[in-house]
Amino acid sequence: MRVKIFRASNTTEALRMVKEEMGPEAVILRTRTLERSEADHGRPGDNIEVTAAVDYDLEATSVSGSAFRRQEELYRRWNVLEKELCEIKDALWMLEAGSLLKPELYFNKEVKDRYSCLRGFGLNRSALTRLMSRSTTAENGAECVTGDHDFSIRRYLLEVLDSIRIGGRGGKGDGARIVSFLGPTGVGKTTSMAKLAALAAVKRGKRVAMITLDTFRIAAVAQMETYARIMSVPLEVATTREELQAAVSRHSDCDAVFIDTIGRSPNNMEELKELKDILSIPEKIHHYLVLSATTQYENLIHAEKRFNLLPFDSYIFTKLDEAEDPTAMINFLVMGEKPVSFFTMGQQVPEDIEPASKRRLAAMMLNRNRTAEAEYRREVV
């Protein structure tokens, strides 16, 4: 218990002092009028002395309760701020929609709902412009279910997926038994090649050969030799076009030949031209552009533009397991002119690779949409 003495000019003031310092739970133990000799030792005009006490547990509870009330007020203000930010975000979306849509479409509820849904998938301005420029379902006279949120999600999800090309997996069906793996440094070209070579050689029993052009990275050849030994397939090393042609010719009886290349910076056009020269052999090569799903959209566009010098035939996207938000990849594929062939999501060879599919893309987009929607609902509550 904490005990304290308060002195004031009157009882009302003394009780106010007790309440302010010790809280409403304080107990008054004694009240007395000061004699003149005692009052002279205090402040001028102090005539009343009040002795008050409060239990330590009650005091702690009072402080805790006060802190809780302050915390509640902070949460309330924070929620109000979040709600206002969400309203600002929605207003900006609608402003953006106004710049993309024709005036007669902007005031069409279904068109605005379609825009909001596509925007909810994380599509950027370029992808939205491409999709919104197409005629809507309502304009085509198709039956529309209004007010059904899940229906809208499915309908517009299919619209996004229809704009993405899947395929281009090389092989004899595409007129090429030779495939190469191009791309920036560190995106997973060598591992992707090893996975596809292992699937062909070990899982399907095909005759496979591997060729590496990467003599630049430390231990790159040793890594390829390890893969080749485990899979029991031949490995060749080439550094010039003539050496590559000779290596390909030595394995003309193979069902598939996989060529690993040196990672090149999209900013170094001279190195890209050198790589193009090495790969310029008479045989048809299906070139995969290997990109990481963790790369920003602008950098994906930049890489595609520069590596198109070779040119490539389809994409492989790696590190799907490391990409928290797939929207950069989705936007890129919506805008891309080439198909996506494979997805990889780990380091295990050959398990962590699969043919690209719209099912996988849909799962990633819906997961992203649910997360964004949950955050939105939490903000406005």
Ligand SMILES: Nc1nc2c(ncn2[C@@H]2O[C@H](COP(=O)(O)OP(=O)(O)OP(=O)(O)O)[C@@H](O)[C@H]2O)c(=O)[nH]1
Given for the second form:
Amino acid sequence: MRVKIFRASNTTEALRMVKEEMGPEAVILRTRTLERSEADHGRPGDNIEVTAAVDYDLEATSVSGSAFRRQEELYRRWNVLEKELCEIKDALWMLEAGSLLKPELYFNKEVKDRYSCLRGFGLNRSALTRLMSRSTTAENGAECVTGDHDFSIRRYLLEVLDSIRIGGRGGKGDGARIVSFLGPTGVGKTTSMAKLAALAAVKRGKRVAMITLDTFRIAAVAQMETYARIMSVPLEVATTREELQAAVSRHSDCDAVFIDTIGRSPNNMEELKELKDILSIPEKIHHYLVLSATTQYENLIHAEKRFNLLPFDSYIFTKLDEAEDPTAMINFLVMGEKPVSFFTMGQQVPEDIEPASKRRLAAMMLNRNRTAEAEYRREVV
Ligand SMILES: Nc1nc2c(ncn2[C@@H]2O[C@H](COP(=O)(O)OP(=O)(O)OP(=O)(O)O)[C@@H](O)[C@H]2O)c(=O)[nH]1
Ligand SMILES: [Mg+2]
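Having seen the form predicted on its own, the form predicted in complex with this ligand:
Let's see the whole complex now, leading with the same chain.
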């Protein structure tokens, strides 16, 4: 007989796991609800335990007395290992939580659940510290333990989304009149600008003008001229502050003026200062910092720090379609001080852009969470 213990958040799920692993012949020996102290050692939310067994065909498998004893020994060792793993997990938790939490909260089930759920979303240490430092029901002396895994995920997901600012499209109505697109090289500044300019000119019938400061990259002006021709909007080229000022003045009757800038390395402070100087005209410009969702977290933080020299007003995140894992962007937005205005998710102009939304972020995070959960199940079950 082979005996195995399954744990899940509800009986149906546990029975499904039994059937999947041991087949329809499996017999249920015991079903019980775990004590909270026992459930603490397992996955968050798993509080139902089912013990199941299947009979061996003794002849077919030739399980002799000694083989059976060997198997028993293996189960015994497995149980010891499982116990030790739980102890190691607890020790790690204490180590991790030590710098984040008050000691009296280490053993609080809600705090522990919240922490592992947030970590399951891929939040890094900085983002976790920021979120965990907010007060919880546990800190207020109450516990909110429902045992419903999905409920907890939704609850903590909302908490992450609450910490991200959306908007900052440069004012009321259609937003700021003059906007610029700043950022590292190749992130999608020109394409994002073309998308927004096309939406304003073609879809909303606004009077639009485009100005490019990018005479550096070969074919940059030609790229802009093509967009301008398709949209039937005027295009100006400026390389100095005076030329930019003159171009902006020539289009003072436009509803929207879009300024494309040269991609700059965040490491080159000289070039960034030069860009700041060109953009320092008296008219108010809403500066978008354009960043790619495929960029690593540390590089996003670095770019933000350097481009804040301008300073910029809000973010546009591009290439969501290429980012297999959104966590760098999510961590960045949790830590970010500015709001996120737009997401782009493809190369098509103007289709592949949308106002940033918590709904999109939630979908990306849940998708990541589901993938991680599926991998976890494949490994553990
Ligand atoms: N997959 C995908 N590609 C994008 C997206 N946005 C832009 N691109 C592509 O990224 C490449 C670079 O886009 P550009 O708009 O030229 O980038 P840029 O920031 O203006 O580049 P520089 O001016 O050279 O600094 C192009 O091939 C775009 O089609 C997006 O949301 N998804
Ligand atoms: Mg460009």
